[in-house]
Structure formats: structure tokens, C-alpha cells
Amino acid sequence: MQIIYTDVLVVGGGLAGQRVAIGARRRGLDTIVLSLVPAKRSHSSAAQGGMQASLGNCLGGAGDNEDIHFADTVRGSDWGADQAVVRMFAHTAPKAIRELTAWGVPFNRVASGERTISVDGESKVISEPDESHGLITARNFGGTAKWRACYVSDGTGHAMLYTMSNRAIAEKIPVHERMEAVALICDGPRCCGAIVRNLMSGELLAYVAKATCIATGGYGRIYRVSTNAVINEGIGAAIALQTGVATLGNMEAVQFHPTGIFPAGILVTEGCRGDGGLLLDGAGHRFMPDYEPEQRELASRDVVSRRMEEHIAAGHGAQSRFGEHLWLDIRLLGEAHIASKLREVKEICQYFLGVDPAQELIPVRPAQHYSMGGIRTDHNGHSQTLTGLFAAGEAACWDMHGFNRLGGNSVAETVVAGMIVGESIADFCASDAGALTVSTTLVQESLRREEGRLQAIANSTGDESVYELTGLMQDTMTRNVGIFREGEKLQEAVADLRSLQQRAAAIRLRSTARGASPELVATYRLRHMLRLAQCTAYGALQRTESRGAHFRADFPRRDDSQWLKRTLARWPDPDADTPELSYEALDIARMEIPPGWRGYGERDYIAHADSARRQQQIDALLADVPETDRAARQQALMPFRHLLPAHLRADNQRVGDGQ
């Protein structure tokens, strides 16, 4: 058995893994980072449109600030998310984006003088100003008061992971690639490591560290049609989950986004639509204004996705062979700015429709995109219940997300919460709780637990087929836990899934070849996506209210006086066929912003009696504050910089603020 020691291990090789191993490697400590696939092929180079920083450089985002981006993202929830790590996020992001600029990611810039842009399916000509001539430029996104989306042409994501990877190598991090951490290594309530497969030779290894963080990224494979990449399966939260010790928080919050092309589900950017792009429908007709007059093809993606979805539900749908579906029309944008501003959206189109986005529309449906779930951690990134282990990006409910996610604000998350979770990691090790003291006695324990798992898959006499129980789970997640639910169908899943977890135990392999076994690995993975999968299905089913992505069509009002608390799911029990679930109320008397209109989707929502208290003490608060001195103001409400690591507090500098 080998046993390799280091003082943190980084469980994924994406962008919130990477900038974590960076930020603990530069406090002296011994980091590893584990990663599925070559760490520039990791899920974060799939990133289209662009990363939400206030810069407030260009035109369109002049004027921008955090209040502004902290107001929309706690909008863009519903309420559901964490206000003070949305605060700690929405301050650090222009940090961060000037971080990476440092290193060599090349933002788009602002270019004074006039230029054309495409506003309500109309041509306008602006004229930036000298004075930003050269700055970091943005684009309009969804749910969004300014354009603060800093993108790389649409290859933000590609540009911004070559860049970090190559950071890390100057930082002399080793990257163990095309390993798979299988399960924690766990003292009680302490993770110690992890047990990790070579995905080549099939061999187990233990690694033992003071702190484990897992940034492996989102569940989006336990559903038939999804953006995500196909090793996007969620293993890092089901090996939290599968500890017992270990929480996950809002699993049935699931982001679904607007434009998959048809049928593919290949994500085409928000950028199309920032930019100007339509939706239109069957007969050529463009219906976002009839549902969202005020923000049209740019409200926030749940309301958009369900717009689509009612649309084509009342017949307004273009048929296909493959289904009906809607149009996205960018052909406004002309052809320069497609091919310099889109250029990935143009090649999707070729490559995989045989279209030419500039001259035709693009078939575009609502498929599974993010999700807002994961390891329930504390501001720091800390899981509350499993010490030792941490957790970034979309792997972790960190939770600035709540219930629906902005576009481009998971791009910033994972530099952001990277930043933020590197330093308390080595915070952490520092301290008496980081001092760790393993047997191997227990190492040998947890590795021969593993290899019995293993085994047992392999010795199967079943009958059944991993490949045709992965696609019974996609489609029952498919169908009674999308866009819309309802308690009968959610039941169904539930039901469903349980009988799929019975069925799973009986999966037989047609080789049992040592080595990397693809099939082995299929099995023990969808074991862990069944567990997540019964985990969004029952939350779903238990939450009797409609917030964000979690639309009840039988509950469809958000119901603040029942509902405003975060679902926790442990699974301590192995042999359970449900989670246990439990909740973690919202604390309106700590809030900067108390529950209100979104200010897009419907209006009508159940409040919560401490919302108006809460707005009554803000104003009370707020009387002898002048009105210019937002830093006092916003103290006054909810201190928050208190929380992040000294060298992140300071304030950030715009263009005209005189400093």
C-alpha cells in the first residue's frame, strides 16, 4: 500500500482547485492537486461568456459598483443565498479579475470612440469615453443592473484555466492527473485524506493531508440532456455525502439554462443574448417582452428557461424531428462581431448543427446547467460538520447562489471563493485543530474498505447493465425533477430511484480485466449519482414552495413565512434509501436586503412577518448616514470585511473615483 503525506490535497483540477492549491502553496504549505483529466481539460475551460467583476469601465457598466452586484446577486437567488459571503464575494471579484489579468489573461478592452451595439433588436451607437480607452471591458448578462460580464472574446473560461494552470506550475504544484479521489479518509468527525484510484492501472493509493478540499466541480450527469462535461457526476459531493458526517446543502436547487442547442444540449453563452441576440419562436415571433416587459431575453435564467418552457407548452414551439424546440436569432450581430465576439458559438453551431449562426437561427431548449448544491461549508469554505474538509466552487454550497445563480458569477465564484478558501486552508493547518496525528492502522482500514467495494462490483453474479440503469436515472431526473415539478412526479423520482439504488447492487461486469476497467468505474460512480439524485428528488419533494430553480407547479408561490431555510442532506445511515434531511433558517435580522420582489418573474410571494421589521430597522439604521458615504452605510448594516483575509479588505479603485 502507498501512502503518500502532504499538508493539503486539492480534490480537482478546475479553476476554484487550482487558485486553492495556489493560494495554500503561497503560505508554505506542501499541496497536491488531484485531477480526473488533464487539468486544462477540466470543465472550467467551458466557460463561454464571461466572469462578473464591478469594474465599471465601459460604458454599459459605468457607474457599477459591489452594492450593485451584491443587490443583484442576492435578487438573483431569491433570497436564498448567504449575504455576507455574497458581500465577501461581490468585493473581492475585481480583485480577482485583476489578479488574472496580471497573470496573463487577455480581457476583451474598451476601445473609446464610438462603436455599435445591438439594444431590443435595434441598432444604437454609443461612444466610450478616453478616459477607459484600454481598460477591461464587459457585456450585458442576465438579471444584471450594469454590464460588469469581463470576458475573452467567448472563451473566458479556456482563456482563464490555461492561465491558472500555468500559475500553478510556476508555484511548483504537482498535478496527479487521471486519479479519482473513491472515498474520504475519516477519524470520527475529522477527514484525514482520501482514498484515490489510478484511473490507468486501477491501483489504490492513500493520501493523508491536514486539509482536504474538494473543487470537483457540479452533479449535472444524474440528468439526460446537460451542458455540463461528461465527468461532471458529482463524486466529490457523494464522497462527502457517503461519510455520513458530512452535509449537503440546497441539492434541489438545479440552474437550467436557456440556450442548449437542440438536441444536443450543448451550452451557446448568455453572451448571444447580452449581446443582443432574440429568442423567437415557431412562427418567427419574439415573445420574452410578452412575458418580462422589463427585462425581456435578459431576465435571470430560471425565469427565462421557464418562460421558454410555458411557450412552448401553449403550442408556440418549432417542430424538428428530434422535438420542439425554440430560436435564438443572432444574426443581428453581424458577421465581424459573431465571429470575433462568438467565434466558439459560431464553430458549436458548424460543427454540431450545420449551422452558420450569422446567416441562420440557431434551435435552441432549455437544458440542465448548474448546480447551486453541494458541501454545506461555513464563509470560510469549511465544512461545519467534517473538519478538515473544505470545499470551492461548484462542488460546495458555499452559499452566494441560493436557489438560482446569475450568469458569470460561477466563474468569478471559483477564483473568488479559491482566493478565499486557500487562505483559510492554511489558516487552518497553522492552527491546534490542523495538528494532524493518523494511524496508519486507520489508512490500511479505509483502503481495504475500498478495495472490498471494489471487489464486490467485480464479483457480481447480477444481471443488470450500469449503461441502461445511468440512463433510467438521466431520465426519471429528466422527467419529474426539471424545469417544472410537482409533488405526484417527484414521488415517482423518488420511488423510482430507490428501486434503481436496489437494482445497482445487482450490476454485473462483462470483464472484470484488471486495469482501468471503464465499467468498474461507470458502477461505483453511479452508485454515488443515484445517492445525489435521491437528494435533489426528496428535497424537491419536501420543499412545498416555488424559489428560484425550484419551481413547484403545485406550490408556485415563494413562500418566505415557511421556506426561508436551506435544506441540509446527510446520509448517515448506508443502508437508507433516503437522506436525512434537515433545515437552516435565513436570518432576516442579519440581512442587508430583507426577502422582497425579485424585480423580474412574478411578484407574488408569501413574506415573512421579520421582513418588515427588518426593512424598518435598516431605514432607522440608515437616517443619519449621508447618503454618500456608501462604506458607512453598508457597515451599518452587515459588517463583512471582518471575514476575509486581511489583504482582500481593502477598497477598489474605478475609473473617476479620484484616487
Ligand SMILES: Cc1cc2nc3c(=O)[nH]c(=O)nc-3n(C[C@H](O)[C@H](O)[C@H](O)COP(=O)(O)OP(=O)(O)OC[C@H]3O[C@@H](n4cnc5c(N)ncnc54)[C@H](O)[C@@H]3O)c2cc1C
Second form
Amino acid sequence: MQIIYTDVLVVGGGLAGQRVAIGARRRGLDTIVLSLVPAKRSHSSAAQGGMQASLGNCLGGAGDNEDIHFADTVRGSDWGADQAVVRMFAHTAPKAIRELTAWGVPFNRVASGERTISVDGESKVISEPDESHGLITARNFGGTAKWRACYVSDGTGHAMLYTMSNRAIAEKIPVHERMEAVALICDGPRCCGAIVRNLMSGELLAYVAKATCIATGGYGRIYRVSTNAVINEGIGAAIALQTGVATLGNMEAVQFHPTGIFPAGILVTEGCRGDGGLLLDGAGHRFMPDYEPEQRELASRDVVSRRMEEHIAAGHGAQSRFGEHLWLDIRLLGEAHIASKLREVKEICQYFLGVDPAQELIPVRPAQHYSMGGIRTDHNGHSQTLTGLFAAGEAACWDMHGFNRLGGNSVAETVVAGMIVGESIADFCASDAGALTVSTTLVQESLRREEGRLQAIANSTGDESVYELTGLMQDTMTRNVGIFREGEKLQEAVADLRSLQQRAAAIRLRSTARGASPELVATYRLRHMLRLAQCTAYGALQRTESRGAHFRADFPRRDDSQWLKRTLARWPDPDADTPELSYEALDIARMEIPPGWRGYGERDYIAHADSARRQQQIDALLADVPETDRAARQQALMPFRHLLPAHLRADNQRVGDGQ
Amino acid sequence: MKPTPMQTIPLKQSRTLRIEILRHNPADPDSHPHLQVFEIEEAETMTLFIALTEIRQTQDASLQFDFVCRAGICGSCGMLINGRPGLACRTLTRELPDTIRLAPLPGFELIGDLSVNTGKWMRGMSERLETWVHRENIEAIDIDAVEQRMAPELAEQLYELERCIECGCCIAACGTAQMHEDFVGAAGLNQIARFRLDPRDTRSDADYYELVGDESGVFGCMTLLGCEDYCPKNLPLAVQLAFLRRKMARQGL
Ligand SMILES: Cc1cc2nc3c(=O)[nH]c(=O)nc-3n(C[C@H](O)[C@H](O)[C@H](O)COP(=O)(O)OP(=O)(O)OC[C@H]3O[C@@H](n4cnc5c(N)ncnc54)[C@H](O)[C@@H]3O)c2cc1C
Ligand code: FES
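Alongside the form predicted on its own that was just displayed, please also present the structure of the form predicted together with this ligand.
The next block holds the full complex; its first chain is the one shown before.
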């Protein structure tokens, strides 16, 4: 039996995991990163459109600051987010992008002087300010008041991840590639590392660590149509759930992106619409302004996706032999813009559709895209129930996205979370709580349990096929737990998933190949994914309101009086067929922005009695603080800087400061 | 303006594809490399990702291959497709003949069947060529201050070279790399070109010469330019290599 000892084990080599590792390593801790694939192939590399940070350099971003970024994010979340965490995030995002820039990311820059852009279907000449020439520029994205998505053409995630990975290599952080964490090692409520399977040889080994951080990304592959990479199966979140001690937050909050290409579901970035692209229906009519006069194509993703499906359901889709879809029109942006700022989009259209987007329309339809839910942690990324377990990035729910994430906020979150959680892990390891004494017997038992599980799968004589059951899970999720949800369909999904869980016990492997054994991998992962799917479906069934991306046709209004709370799922009994749900209230009395209308989408919601009270209190608190002193106004309402590591607390400087 | 109907090239007629795969599982002492033939019905807009997934799910569950993004972005799925290196996920079967032969990329450690360890090779290359921005006090940069300016055109040029996805197609297509194991290949030399262009990196040509000024570096290239022909991202490798060679030759004088 091989046991590897380290201070910090980071499970996941995407942007979040590697930034956590760099932070911990810089504090002098031995740190190992695990990844299913070479780190640079992690799904972060697929992020296209941009990273939100309120630099305010370009004309469209003029006057931007942390306050506006904060407000956009809270509204985007439909008031589901933890506002203190959103504050920490909005404050640290400019630092994150400046760090990445110093490390080498070639973010696109402002070119001073006139240029032609496309706004609302018309071309318009704007003039970029001289004083910003050569600073980082930004593009427009949905649900934001300013142009704030900083970008590297439409390969933003690729450039960020390569720089991050190269930095990690420079700092000599070992990345154990093609290694999969398949279970956590727990000593009661203390996480002590993970059992890991080598995906090349099939061998199992144990990693023992003072702190374990899960940064394994999203769980989009529980759905049939998804923009996510095929490795986004949520195993990190699932092994946390399996402990019975850690909790998952808001698993029913799943984002659908408006523009997956049809039918493959591959993403074309929101930057297409941010840069001026339009959505058209089967008749060539631009329909979004009919539904959303305020933000049109650039309302938040949950709203645009719903409007699109609504429009298709009303009979306005374009017909094709694969079914109905709508069109994305970026022809008006022109050849030159597409060839330089939307290169990946161009390639994707060319290779997968045989379409030149400068000349032709792109067939699109909403597809599963992002997992707002994940491992529930505090603002330091530390699980509140399983000591020594941390989480960061898309796998986590420290809760900055609530029920809908804004485009560009995710890659920003991964790096910001990495900067914060890396520090909190180091603090934890240095504290008394961080000391770890773990018996070899416990590690051996954990290892043997996993060996037993895998052996049982290999020996099973049932007659089910893993691939068939996986398909059935994905079908029921896409059909019943999609953009429009309702009680009956959700009941059906819960029942389907229950029966699939039973059937999964009878999967028999067709192949007896030694080594990697992809079929064995698919089988143990399916069991985990079925639990995540059940948390999603069951949570959605219980939540009898609509909030952000969670829309119930039978309960179409947001209900702050009953549902201003976060869903927590635990799975303490391994034989149970549904999770144990509990709820964590969001406290309006501590919010900087009490719940209200988002500025787009449905105007109609059931208010909480405390909202008006808090607003009065806010008005009173601000009465004596001058309008111009925004830091003091913020501080009066919801102090947050003390929550950040000391070196991240200072003000962000901007080019227009003092004017 | 009325949109045109969804454009797809019509299928000639429904075909049965004959897919021949070079198989070998090094984890199994009884395994030896051999071609195995699979037949599948072609579907509309079928890619090799879809075809291989279907084969694994319905015909042979032990088949090994690597896909991650399935969108031509992450560089996982390089393989030889009828003898030519390419990204399988974005290769449509309708562009291929009825018989398709697939083999793992040469020049990399074989994990099994079509799966090769490009990741290990690329990490080794990064370590050896130090593919990161070198500057003093990188741990103490002021991240509160406004970032340093950069000419907009330069940022775009850097991205042009940064687009490499480390898929390994250039290595598989390179005569030198196939003969000399320690040749850094176009993927490596392109990295040097990228950091050389970056004003944030304080290294000089003398430093780069130390890294690539020999036969395992820029002077190993025989200018056959298979790399540029098969680069899925159309990186300007030929121009970069020639330029770098001139600079390094001057440095070596
Ligand atoms: C197509 C697409 C485009 C996007 N574009 C944007 C954008 O423009 N802007 C934006 O802000 N966001 C965007 N997003 C979202 C954003 O890219 C992701 O949310 C973010 O990159 C996630 O980063 P991460 O580090 O949390 O996880 P990932 O990058 O997904 O990394 C997960 C890591 O965990 C590893 N792993 C997983 N399970 C295990 C296990 N069991 N054991 C060991 N290792 C494991 C994987 O190998 C991988 O290294 C996009 C998402 C998609 C799908
Ligand atoms: S799977 Fe990512 S490039 Fe092919």
C-alpha cells in the first residue's frame, strides 16, 4: 500500500486548484495537486469570453468600481448570494487580474481613439480615452451595468490557465496527472486526505494531508445537453457528499447558457452578444426586445434562456432535422472583428457546423452550462461541518453566485477564491486545529473499503449496462430538471433517479481489461453522479418558488417570505435513496442590498417583511455619510475587509482616481 | 433579411464506416499491438468523438482514448487519422473515406490504444524551457496599483503565439522529433518565441541560447515543416522557427 504524506492536497488542477496550491506553497507548505487530466487541459481552458474585474479602463467601463460589480452580482444571483462573499470577491477581482497580468496573461488592451462598435443592432463610433491607452480593456456581458469582462480574444480561459499552470511549474508544485480522488479519508468530523485511483494503471493509493481542498469544477454531465467538458462529472462534490458529514449547497441552482450551438451543445461565448450580436427567431425577427426592453439580449443568462425557450414554445423556433432552435447573428460585427476577437467561435462554427459566422447565422439553443451549487463552505472556503476540508471554484458554494452566475464572474471567482482559500488553508495548517494525527489503520481501512467497492463492481453478475443507465440519468435530468420545472416532472425525475440508483447496483462490466478500464471508471462515477442528480432534482422539487435559474412553472414568483434561504444537502445514510435537506436562512438585516427587482426579468415577487425595514435602516445609516465617500458608505452598511487576508485589503487604484 | 435554413452538407447516403484502430494495452503483459476493426453506421454531423464513444459504449468497453472539451480547445485528442496527426473531436466523419484508420500519436509514451501521455511530455518541456515570465520579485508585485501598459498590438501578437494547445500534433509530424527524443519541437520553440516577445520577461537572447541554442533546440529543426502543416491552431510556426534560428545563430557567434 502506498501512502503519500503532504501538508496540503489540492484535488483539481484548473484555475481554482492551481491558485490555491500556489498560495499554500508560498506559505511554505508541501502541496500536491491531483488532476484527472494534464492540468492545462482542465475545463478552465475552455472559458472563452472574459473575466470580470472592475478596472474601468475602457470607455464602456468608465466609472466602474467594486460597488457596481457587487450590485450586479447580487442582482444576478436573485438575492441568493452571500453578500459578504460577493463583496470580498468584487474587491479582490482587480487584484487577481493584475496578478495574472504580471505573471504573463496577454489581456487585450485599450487602443485610444475612434472605433466602430455595434450596439443594439446599429453601428456607432466611439472614442476610447487617451489616458487608458495600453491598459486592460473589457467587453460588455449580460446582467452588468458596465463593460467589465476583461478578455484575451475569446481564449481567455486558455490564456489564464496556461499562465497559472506555468506559474505553478515555476514554483515547483507537483501535479499528479491522471489521478482521481475516489473517496475522502475521514476520522469522524476531520478530513485527513483522499483515496486516489491512478487512471493509467488502475492502482489505488492514499494521500494523507492536513488540509484537503476540492477544486474539481462543475457537475454538468449529469445532463444530456451541456457545454461542459466530458470530465465535468462532479466527483469532487460527490465524494464530499459521500462522507455524510460535509454538505452541498443549492444543488438545484443550475445555469443554462443561451447559446450552445445546436445540436452539439458546444458553447459560443456570451461575448458574441456582448460585442453586439443579436438573437433571431425562425422568421428572422429579433425577439428579445419584445420580452426584455431594458437589457434585451444582455439580460442575465437565466432570463435570456427562459425567454428563448418560451419563444420556441410559442411556435417561433427555426425548424431543422434535429429539432427546433433559434439563431445567433454576429454577421453585423464584421469579418475583421470576428477574426480577431471571436476566433474560437469562428473555428467552432467552421468545424462543427460548416458555417462561416461572418456570413451566416449560427443555430443555437440553451444548454446546461454552470453549477452554482457545490460543497458548502464558509467565506474562507472551509467546510463548516468537516474540518480540514476546503473547496474553491465551481466545485464550491461559498456562495457568491446564489441562483444565477453572471458571465465572466466564474473565472474571476476561481482566481479570487484561490488567493483567499490558499491563505486560509495555510492559516489552518498553522493553527492547533490543523495538527493531524492519523493512524495507519484508519488509512488502510479507507483504502480497503474502496478496493472492496471496486472489486464488487468487477464481480457483479447483474445485467445492467453502465452506458445505458448514464444515458437515462442524463435524459431525465434534461427533460425534467431543466429550464422550466414543475412539481409533476420533478417527482418523475426523483422517481427515475431512485430506480436508476437501484439498477446501478446491478451493473455488470462487459470488459475485463486490466489497467485503466474506462468502463469501471464510468461505473463508479455513475453511482456518484446519481446522488448529485438526486440532490439537484430533490432540492428543486422542494423549492416551491422561482429564483434565478431555478424556475418553477407552478410557482413562478420569487418568494422571499418563504424561500430566502440556501438548500443544504447531506447524505448520511449510504443506503438512503434521497438526501437529507436542511435550510440556512439569509439574513436581510445584514444585507447591503435588500431583495428587490433585479432590473430585468419578472417584476413580480413576494417580498419579505424585513426588506422594507432594512431599507429604512440603510437610508438612516447613510443619511449622514457624504455621497462622495463610497468607502465610508459601504463600511456603514456591511463591513467586509476584515474577512480578507491582510494583504488583500487595500483599495484598488484606477486610472481615473482623483479626477 | 430571412435566414437561410440550417446549412449542413447532405450525406451522400447513409454509410457503414469501417474504423480500424491500432490497439495495445501496456498494462496487460499478454497484449501486443494489433489492428482491430469496428463497423458503425454513420450519423449526421458525426465526429470521431461521437464515433469512438459509440464504439466504446456498444462494442468494446475497454477501448482507451482521451477527450475532454470535445470542442477543439483543450488539446487532449490528438491522434493519427488515416496517417495524419489531427484533433479527433473536431474531425467530422463525413470528411473521411469509408475506411478510417486511427493510431496513437507517435513520439509519446503510450498509455493504451489511442491514449498517449502528451501531458507528461509537455510538462517536461515547460520545466526544461522555463516557459514562464521571468522577472525579479515576482512574489512581491503590487496588485493594488494600475497594471503596466502594453501596446494593444503586442498583446494580440502574444496571444497569437499563446494559442498553442499542446496537443502534440507538431511533434508527431516532425521528422527530427521522431528521431531525437530530446528535441523540443515546434511546441517548445514556439514557447521560446512567445516569451522572447514578451517585455515582461527579463531573459536575454543569451539566456534563450542556453536553452535552445543546440541540436536539441532550434538547430535540430530540418525545416520539413510538418509542424506547421498539421498544427490545428494554424500557429505561424515556420516563420517563428526561422526567426528564432536567425536570432540564436547571431547569439552563438
Ligand atoms: C464552454 C465554457 C465556457 C466558459 N466561459 C467562461 C467565461 O468566458 N468566463 C467565465 O467567467 N466563466 C466561463 N466558464 C465557466 C468557467 O470556465 C468555469 O466555471 C471555471 O473555469 C471552473 O474552474 P475550476 O478551477 O473550478 O474547475 P475546472 O477548470 O473545471 O477544473 C477542475 C479540475 O479538477 C480535476 N478533477 C475533477 N475531478 C477530479 C477528481 N475526482 N480527482 C482529481 N481531480 C479531479 C480536473 O482534472 C480539473 O483539473 C465557461 C465554462 C464553459 C463550460
Ligand atoms: S477533446 Fe479537447 S481538443 Fe479534442
